[in-house]
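Single chain ahead, written as C-alpha cells, the form predicted alone.
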Amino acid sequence: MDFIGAYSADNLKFLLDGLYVTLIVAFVSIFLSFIIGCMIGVIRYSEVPVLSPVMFYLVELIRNLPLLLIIFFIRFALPEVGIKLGLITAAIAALTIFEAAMIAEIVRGGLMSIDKGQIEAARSSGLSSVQTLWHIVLPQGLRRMVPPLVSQFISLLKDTSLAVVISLPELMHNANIVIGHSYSYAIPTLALVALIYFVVNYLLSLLSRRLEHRAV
C-alpha cells in the first residue's frame, strides 16, 4: 500500500474532479427527477383519463429495467436513430428517467396516504379538485415523503457510479484511472473513495432527519 504516492496532489485533484462531475450529474438529475417524477405521480393520483394509464405503464416498464440497460440504450441506442448525447447529458438523461419512474411512486403513496376525511370536507367546503389537491393533499403528501425521497436521492448519488460503463469521468471512473497506475494504490483511493460517498451521502440523510423534525 502506497499512501503517499495515492494521495499526491496530482491524484487527489484528479479525484476532486471526478467528484465534481459526480454531484453535477446527481444533483441535476435529482432536480428534473423531481420534476418529472412529481408531475407522473400526481397524474396518477388524480386517475386523468388516457394519461393516467399509459403513466402506469411506463413508470412499471421503467421501474423494471436495469439503470445500466437504460445507460447503455442511451448512450449507445439512440445515435442509431441520429439522437446522440454527450457523456454527461447521458448520464443525466439515464438517471432522471430511471429515478423519475421511482419518485412518481413515492409521490403517489405519499398523496395516496392522506385521510380521505380530509378531501371529503375540503371538497364539501366548495374547494375544487384542484385546489384540494394544492391546498391539502400536497402540502401534507409532500412532508410524509421527505424520508423515502431523500432515500431516494442518495441512491441516486451512488448510482452515479454506474455511469463508469460509458466512461463517464465521475469519481469512480477517475479512482479506476488512478489505480491503474500503480496496484500499490488500490486500497488508499478505494478507501478514499469510500469515505467521500460516506460524508456526501450521511449529509444529505441528516438534512432528511432534519427536513423530518421540521415537518413534524
The other form holds:
Amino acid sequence: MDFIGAYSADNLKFLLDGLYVTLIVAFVSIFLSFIIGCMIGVIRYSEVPVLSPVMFYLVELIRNLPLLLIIFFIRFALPEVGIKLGLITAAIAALTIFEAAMIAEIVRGGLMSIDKGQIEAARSSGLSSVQTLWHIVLPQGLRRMVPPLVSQFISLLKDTSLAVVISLPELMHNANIVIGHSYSYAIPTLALVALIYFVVNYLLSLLSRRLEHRAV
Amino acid sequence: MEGFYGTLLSSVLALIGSFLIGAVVAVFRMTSVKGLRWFGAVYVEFIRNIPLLLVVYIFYYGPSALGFTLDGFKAGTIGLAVYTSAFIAEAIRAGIMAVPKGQMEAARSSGLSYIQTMLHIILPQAIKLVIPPLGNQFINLIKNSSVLTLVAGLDLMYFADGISTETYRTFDTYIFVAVFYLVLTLPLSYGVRIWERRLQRKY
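Alt. form predicted together with the partner chain, vs. the form predicted alone above:
Full complex below, order starting with the chain above.
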C-alpha cells in the first residue's frame, strides 16, 4: 500500500477529471431519461391503444437486460448497421435508454397510486382527461415519485462506472489507470474513489429526504 | 453456453451469500445493541452509495495488495454478494418493520419469548412481504453479474465479447446474449408480478 504515491497531485487531478466526466454524463442522462421516462410512463398510464402495449413490451425488454449489454450493443453492435456514436454520446444514449425504462415504471406507479375517486370527481366536474392528468394526477403523483426517482438517479450515477467497458474516461476508468501504474496504489485509490462516489450519492439522498419533507 | 453456466453459477452463489449476509445485517440494524446497529447502518448506507464495479474491484485488486489473489470469478461473485446484501438487508428490514408493532407486543405479553415471537409471528408474515423485493433484487443480481466480464469473470458477457471479436459478428452475438439474459430474467419478473398481485388481493 502506497498512500503517498497514489495520492500524488497528478493522480488526484486525473481522478477529478474522471469525476467531472462522470458527473456530466450522469446529469445529462438523468435529465434526458427523466423526460423520456415521464412520457413513456404517462403513455403507459393513459392506455392509448397500440402505443401503450408497445411501450409495455419495450420497457419490459429493457428492464430485464443488463445495462452493460446495452452499452456494448450501442457502442459496438450499432456501427455494424451504420449507426456510429461517439464515446460520450454512446454512454449517454445507453444510460438514457436503460434508466428511462426504469423511470417510466416509477412514473406509472406514482400515477396509479392516485385515488380513482379523484379522477372521477375531476372528470365529472367538467375537466377533460388531459386536464385531469395535468392538474390533478401529475402534481400529486410527482410528489410521491420523489424518493424512488432519486434512488434511481443514484443508481444511474453509480451505473456510469459501467462505461469503463467502452473506455469512457470517467472516474472508475481513471481509477483503473492509476491502479495500472502500480498495484500498491490499488487500495488507496479504490478507497478514495469509493469515498467520492459515497459523498456525491449521499448528498443526493439527503436532497431527496429534504424534498420528501417539503412534499408532505 | 459455458458463459450461461458461469452467469447462472455466480448468480446463485451470490444470491445465497447475499441473502445470508443481508439477513445478518438486517438483524444488526434492528437489535438494541448500539454498536451493531451503527455498524449495520454504515454498511448499508456505504455500499448502497458506491457502484458495484467498485466493490468488485476492491475484491479483485485488494487481496493482491495484501499478498494473495482471487481470480475474476471469485472476486466478482464475492463482490456481487456483498453489494446485493446491502439491498437485501434493507428489503428484509422493511418487511419486518411492515408487520404492525402491536403484534409483537401482543405476542410478547401472551408469554412468547422474543425469538419465539420472531419465528412464529413476525417472520412468517414478513417473508410474504419480502418476496417481491427479493425477487427484484435477484433479477438485478443476474443482470449485474455481467459486471464480472470486467474482471474476466467467465460469465455470459465475457464470452460474448470474445466471440464477437473473433467472428466480427457483433450484432448477432449481442442479440443472442440478450435472449439468454431474457430467458433468465423474464420468468422471474413475471413470477414477482404474480406474487405481488396475490398480495394485493389479500389486503
